[in-house]
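Take a look at this single chain, the form predicted on its own, given in structure tokens.
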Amino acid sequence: MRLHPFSVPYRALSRGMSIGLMLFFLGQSLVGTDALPVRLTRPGLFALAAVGVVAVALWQVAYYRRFEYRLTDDGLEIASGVVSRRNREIPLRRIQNVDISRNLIQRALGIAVLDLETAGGGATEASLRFVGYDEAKRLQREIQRLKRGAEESETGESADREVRDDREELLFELATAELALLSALSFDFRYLSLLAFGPAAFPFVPGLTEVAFVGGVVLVAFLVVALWVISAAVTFARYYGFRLTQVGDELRYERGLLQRYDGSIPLSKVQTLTMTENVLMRQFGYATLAVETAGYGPGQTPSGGSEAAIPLATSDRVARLAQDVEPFDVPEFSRPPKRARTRYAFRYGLALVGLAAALGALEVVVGPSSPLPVPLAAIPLAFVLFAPVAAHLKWRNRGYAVGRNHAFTRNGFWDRTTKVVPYYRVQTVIQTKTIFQRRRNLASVVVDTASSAGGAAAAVDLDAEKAAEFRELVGEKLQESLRERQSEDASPD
């Protein structure tokens, strides 16, 4: 089968314009020099750009005629290449996610980009640019159906299950009010650290320092509001019309205002569940749920694929939906020892003192220029009093737990993330000790899976003996879960 015919003018126009503009400005920069054999006039520059556009258009016609694909019971076969031919076959077993994306122009033309992601890949395994939207949806459904049929034939399951699996069940739909709330609560407060010393950095008029300082404060406030508005607008456009459904053993989502995505998340390939709550979300009782599959984490596929299974819902509902994806019991978390909290306070205090010393040295070199009634070095020193509070908040939001079938880790104050890792998905368990951790007999344990691009689960700053116990227990649970799954696969049922 071939790509959609509209892919030719779309690709020719989008790529031809860039090539034409490049040739135009390149020729313009060379006018009046000896680099060109002939003198170019403005009409000549436009002609040069037109030649580039025509050349790209002819190349796209050849690309369209030489590109073919075919979906078989074993995988997707693709033949491409204008000058040199490339033949690829992607086995169904390797396919993790099948994502469809369309911008506004593509939606008007009825075409779409279909990307196939595979486990452990550093780039999109295959991309069909561009097929009809109906064809993209057909390929997405057929790939899931063929994969399920191949798995059932190996396990000996009844084919009657296919009838039930094809039914679409709506799991979650983001209402307009929830989308507005998500947009308002999605601001990353870490951005504010960039503006902490903003007013002191602005130039001022001698003799009018108070006015300059007030103007700086107003400007910083304006920048904060602007950042918030931009963040809200991006979030609104990203998750507009979000729907999550389940078809058999696969999750499917739709989202996006300007760029529309239709993606798939195979449940059998789920590596890690990540529940996230920023400061504002925790105050209002909301959270997000992200699903990581082999090779990629949320939002990290080269095609911009799987973003989140649930962009925003109440914390209880997020927990229930997470348990529907990967059944687990909510554990009781153990925090790091209290000496880790002392370590955090000392580290924060040392960083603030270092910043104060740097600002003091700067004032000695360039002279005092701050409109504030106190030296710049005094600003970070004033925050030293809050170092124990920050250390306590960090310590309070860290922890780990061991369940019957899952390992759990929790980290972060501004964005608190709780990771749920099935034991049978664990790849490696690593215990580490830094120089500073050894001084307080602390250690960290990283529970890595095939979705390492999404960030491995980490139990940070545990007591060294507890860390060793946690590492050994996760390793034992891994072996135990693998034996259980092997025995289930070998059972005649």
Given for the second form:
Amino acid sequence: MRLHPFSVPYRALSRGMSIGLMLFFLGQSLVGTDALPVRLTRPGLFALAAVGVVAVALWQVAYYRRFEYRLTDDGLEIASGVVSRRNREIPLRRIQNVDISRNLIQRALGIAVLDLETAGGGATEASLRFVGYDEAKRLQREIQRLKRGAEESETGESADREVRDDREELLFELATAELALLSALSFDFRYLSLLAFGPAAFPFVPGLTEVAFVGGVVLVAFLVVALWVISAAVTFARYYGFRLTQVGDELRYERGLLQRYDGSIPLSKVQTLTMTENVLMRQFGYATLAVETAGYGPGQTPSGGSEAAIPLATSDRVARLAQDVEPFDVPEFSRPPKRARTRYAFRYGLALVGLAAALGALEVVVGPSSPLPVPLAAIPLAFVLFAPVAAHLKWRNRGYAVGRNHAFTRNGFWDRTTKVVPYYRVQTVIQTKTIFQRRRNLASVVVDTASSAGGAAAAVDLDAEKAAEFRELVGEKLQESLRERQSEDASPD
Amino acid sequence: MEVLNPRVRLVWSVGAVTTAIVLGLLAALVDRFALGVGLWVALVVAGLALALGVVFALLRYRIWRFEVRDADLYLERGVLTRVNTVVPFVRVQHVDTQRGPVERALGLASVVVYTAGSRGADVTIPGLTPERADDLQEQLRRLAIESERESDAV
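Given the form predicted on its own above, what does the protein look like in the form predicted together with its partner chain?
Complete assembly follows, chain above in first position.
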């Protein structure tokens, strides 16, 4: 199969533009100099840029003619490369996610990018740029169908499972009200860089320190509001029209206002479930759910951080959907021992005292510059009173639990994150004790999986004996689950 | 529990010497262009770094333990942060032996165990005699294949 013919003009334009512009500006800097054997004039400049564009266009035609892919019973074969050829075969059973994305122009042209993810490797395994949207959907479906066929013939399962219906079953649809709420509730510091122009645009009165101080307060307020607006807008565009469906043994999602995404997640590849509720969401009884697989390289997930999931739903709805994806029993969470809380209070207190000392030293060196009646160093000291409160909140939201088939960990006050790890997916178990934890006989246990999104599940600040127990237990449960699976495979019923 | 070969202390001490020399040179440069208190500063810095490095090497050796258990490889290590790792054989992707120049000179080798995990993806056992390293590699490889009941690791 070939790529979509429109991929030639699209690629030629998008690449040709940049190369043409580069040549134009490079040429412009050489106009009137003797650096080139021929004197460069303005028409010559345009000719140079045009040559660049034409060369790129020709290259894209060659790329198109030399790119072929084929979906067989074993996998996807791709032969590509204009000068140096590359033949690849991606085995079906290794494919984790199949993602389709289309930006506005691509949508108008009816073409799409198809990305195939496998575990391992730092980047997307294969990317078809560009195929027709219908063709992309067909490939997504076919890959799922062939994969199931391959798995069944391998394990010798009976054919009656083949009649499993392939109807799309709607699991979740983001209502407009929920989308608005989600946008309003999301506050992402990562967009801070977008605001770098903010201070420059803000009318700042120099000279008077009092005015500067007031200006500073207003500036911070302005930044906070701007950050919130940007976060809301980005979230709105990202999750517009979100739908999650189940087709046989795969989850499919669609989302996006300007750039549309269609992705598939095979349920058999789920590594970890992550449920997150930030402070505001907890207040209103909402949560988000992320389904993690091993597909993506670090930090290149399409949704930025977490893979396709439920962006926002009521907490019990999220719990039910999580149960659909990976049935688990919800056990009682146990919190770290109380001495951990003392540790956090001390830690916050020390940090604040340190900050106060630094500010005090600064004032001694520079001289008192604060427009406030109290010395600058007193401000962090006032917050020392809140250190026990913060410590308590941190402690309260932390915990771990041992289920029949899953390990659970929970962390964070601002963004409370609960991770559900099937024992069957455990890669390694790492117990750590820092020098400070040893003083209070505490330890942390990280249950690592091959999941590529988010952090690994960590049970932080357990009693040291409990931590060692948990570590060994997870290892044993893994072996147990492996034995169970083996006996299931041996006797299908 | 198995301990490392005592010679590994030398390997780590050689590393400490290198670090001490680099730090000493840096201190000498800072002194030459900024402070101007005298060359003894560089010597003190290098001496302290060396002493610290050697103490750490000795402690690290005393703490390092590993064991090939029934279903997994278990390791204990770390001077300031104590780390205990469990690597189930079924999760082992492949096993390497490594010999750096210093290790070669002292007749030692390391074994590196790779998993598909995101955090503790590779685990190194240093300070083994080449024979022990080869044995361990062979043993882990065999155990990994034996325990691989369902091949789908990820």
